[in-house]
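First comes one chain, alone, set out as structure tokens in the form predicted on its own.
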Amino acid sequence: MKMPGGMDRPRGLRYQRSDFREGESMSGHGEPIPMTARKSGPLKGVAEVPGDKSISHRALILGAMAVGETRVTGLLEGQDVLDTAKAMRAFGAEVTQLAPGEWSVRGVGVGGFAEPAEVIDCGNSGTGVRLIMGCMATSPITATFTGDASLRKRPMGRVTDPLALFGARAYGRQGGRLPMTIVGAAEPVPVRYTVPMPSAQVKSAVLLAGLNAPGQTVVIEKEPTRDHSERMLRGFGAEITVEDTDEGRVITLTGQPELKPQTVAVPRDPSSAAFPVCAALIVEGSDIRVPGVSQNPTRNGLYTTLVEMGADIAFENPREEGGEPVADLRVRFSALKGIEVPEARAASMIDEYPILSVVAACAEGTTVMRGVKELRVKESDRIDAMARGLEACGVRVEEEEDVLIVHGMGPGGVPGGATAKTHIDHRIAMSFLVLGLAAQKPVSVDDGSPIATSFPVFEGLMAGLGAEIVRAGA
């Protein structure tokens, strides 16, 4: 059988084009779960949010590329990370859950991946699929990747283009979309690559590919992005340097190391913490604590922005866990003011703009968010999804390709009373459910099931704080 472009299908693949009919989900998310949030009384208590998703993915992947047993505690057990664990097993690593949040990974070493027998389904995870493509692209094996309907719409060329420089080949649907087969490079060469857009996923995929290439692989970032990969690679024993130059942030990795197994303590995810934090800020009378949240400077843009808006957030007991700075947050209801968010901050808070737009709707004045076009190629077009949902709830919004402007209605001023379309996007779903806690009338979402991909305990955690969020028919 011929692959796209007329080439023969690589040997060993076991799929048919009919396996991937457009619009079907292969990640097992199941039927939609409509949900509704109603105006709540003050939120109180402790919000113990899950482990960081970005670090959880990387701990499993680097554990699989090390020689020996890596132990991971605090691992996020959302569907995205579980799909990465399953993928690492398919490449030959032994990945075992020992207890809730505690996992063992017995790796096969750099260059030791086996060719998977079946298609790798990464569900809803853009991070998972792109990082996994990178880590196998410089081994002489072939793998086919797919995901749910949302992931199959997302562009993969941003990763496969630099992977081709190593010698890997990619065969996918029109527009560089999944399903996609990657034929790894039998004789990889090192690469010097300037990332054309701020993307930690692209940077990390290139660095992971560089592990099994001889010599030095160099990645240049014009704008710094989250640096979990660099920190963790160094922790696993890779030779990696980071230098700020006139050219940008230059990351140099020496290939073909023997990675040493580690004990990784995953800090709590600042992107997940954003939801209870922002809920407490906009629900009158709230006072909550969120312990052990990562304060990595490449991830804390939202918290800097919230403080500038007037948020009452105390960062207590700062310390380091698992090579990452963390702190305990105390958050109280605040009268917030709209601001202009610096464009240079976008990379450090790209996943948090949906929930920030909810906070902006509950603030006084106008909030302007620039440099946000990357949101259009996330799990959904998040700019459009938030704009349409906020408008349906009575909030005035303006948008351009790279700009989102929200005209705030003040505390308790958002009318609500609408159902937002989530587009199979966990952050859109959680953002509108948080809005419903402060709006005058209930706010619903058409499907809350994607929340399980990143924050499987969201409902229970929010209920424990006093939030009224219910499933349809409950």
Contents of the next structure:
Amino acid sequence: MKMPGGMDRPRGLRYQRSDFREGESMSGHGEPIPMTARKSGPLKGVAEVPGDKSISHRALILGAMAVGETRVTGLLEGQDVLDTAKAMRAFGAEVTQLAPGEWSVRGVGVGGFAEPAEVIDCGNSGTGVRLIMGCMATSPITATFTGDASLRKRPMGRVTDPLALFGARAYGRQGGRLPMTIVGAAEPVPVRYTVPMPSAQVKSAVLLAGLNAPGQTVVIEKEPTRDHSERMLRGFGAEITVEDTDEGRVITLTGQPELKPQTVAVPRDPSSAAFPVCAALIVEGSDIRVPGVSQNPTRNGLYTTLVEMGADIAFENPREEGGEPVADLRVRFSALKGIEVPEARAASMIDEYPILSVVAACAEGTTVMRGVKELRVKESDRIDAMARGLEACGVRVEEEEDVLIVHGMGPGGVPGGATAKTHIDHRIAMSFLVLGLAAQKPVSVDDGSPIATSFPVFEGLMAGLGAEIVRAGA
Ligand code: S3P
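Return the structure block for the form predicted in complex with ligand S3P; the form predicted on its own was the one displayed.
The complete assembly is shown below, putting the previous chain first.
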């Protein structure tokens, strides 16, 4: 089937925006897709997870800001990234799918963005909307952004505050929510900004805005967060330095470079790999391989944590691919014990706490996760969503504003037999479906459709390993 813009519908994607009526967002408005996971036999085989979501967004955006043709291979064709592709077209770049995972971006250069004629709908993607606001905020154009019901609840002030320092103005709903109009600065000035919360999206928005400001823009982060923007900006030829100081990590970008088009090979997403990896750890007798997974130290906190819990994971053939360290993982069922996850590790595994709390429920002893309040402003309030769903499955959980504690029930100990609410959150949906593979009774989710935002081939991939996950009525 042809998608708007001449793209072929990526294989395995089930819930394209084009399936819904014009003007409606995909998530939260289409028919919910209830799904159920049942206790499964040993998981076996090879799990080839899709490309990294963070890197995919950035490859399209920096490609659009370079002069000439960027080629991307291994692009994640999840709805979040497709929404960013559509947005880059709206700002004047030519973005074309050449083959599954293989894309061409003809960029317009730093400062070359056109004013979009339509509202930019970023669907479910906080990364998409925040990075795109950053990259247009220092051009003399105006753009209006919106998203689905989940994204419209999320705070944008964390991005529009620093963008105002460049001279951009933002007009949104109360509490800095979407829909929101950004009036880009006609004469931007460079900024020096300390990011008040650990957020790679905020850091990246400021750096992207800094590209079209004269002079040096400096971003300081107290705790290091994922560094894909810094790596890729360097790869596209920007002058950027990173220094670890007493103040924190100081990133200095020289504005108004000419970005040179690149060939970007997107490594597989460690956050998506987390689902088959954790499933194999908790389903008795499992032994799977997950090749080519990014092991970027700003992203691999989950894997360090799992090893500390006693996980049998071998990291084979460590190598560099597309400027990122990667390894082939071999994962076997393991008897796990609860641990205290160091607070300082939170940023490097922020998207993995939902699936970690499932693993913790299947471990012996208690797992304590502190310093996790950023989870409350993700696609859903993930502390609340996990706590309520785990409790419904018979697991004892304690929750504070910034803390999640899960009392493990040991291998095969989780009763299950409940339906978890996913709140338009892909990672909540996948986490509870993984729990169902190891719980005594099936675990259902009220809506699995958001899985398509980040992991469109999840169902097929898990079925290939032997996981019993079905849609209601199937
Ligand atoms: C992302 C940063 C993180 C993460 C998100 C992707 C990115 O968000 O949760 O899934 O690509 O920069 P925050 O920056 O809000 O922590």
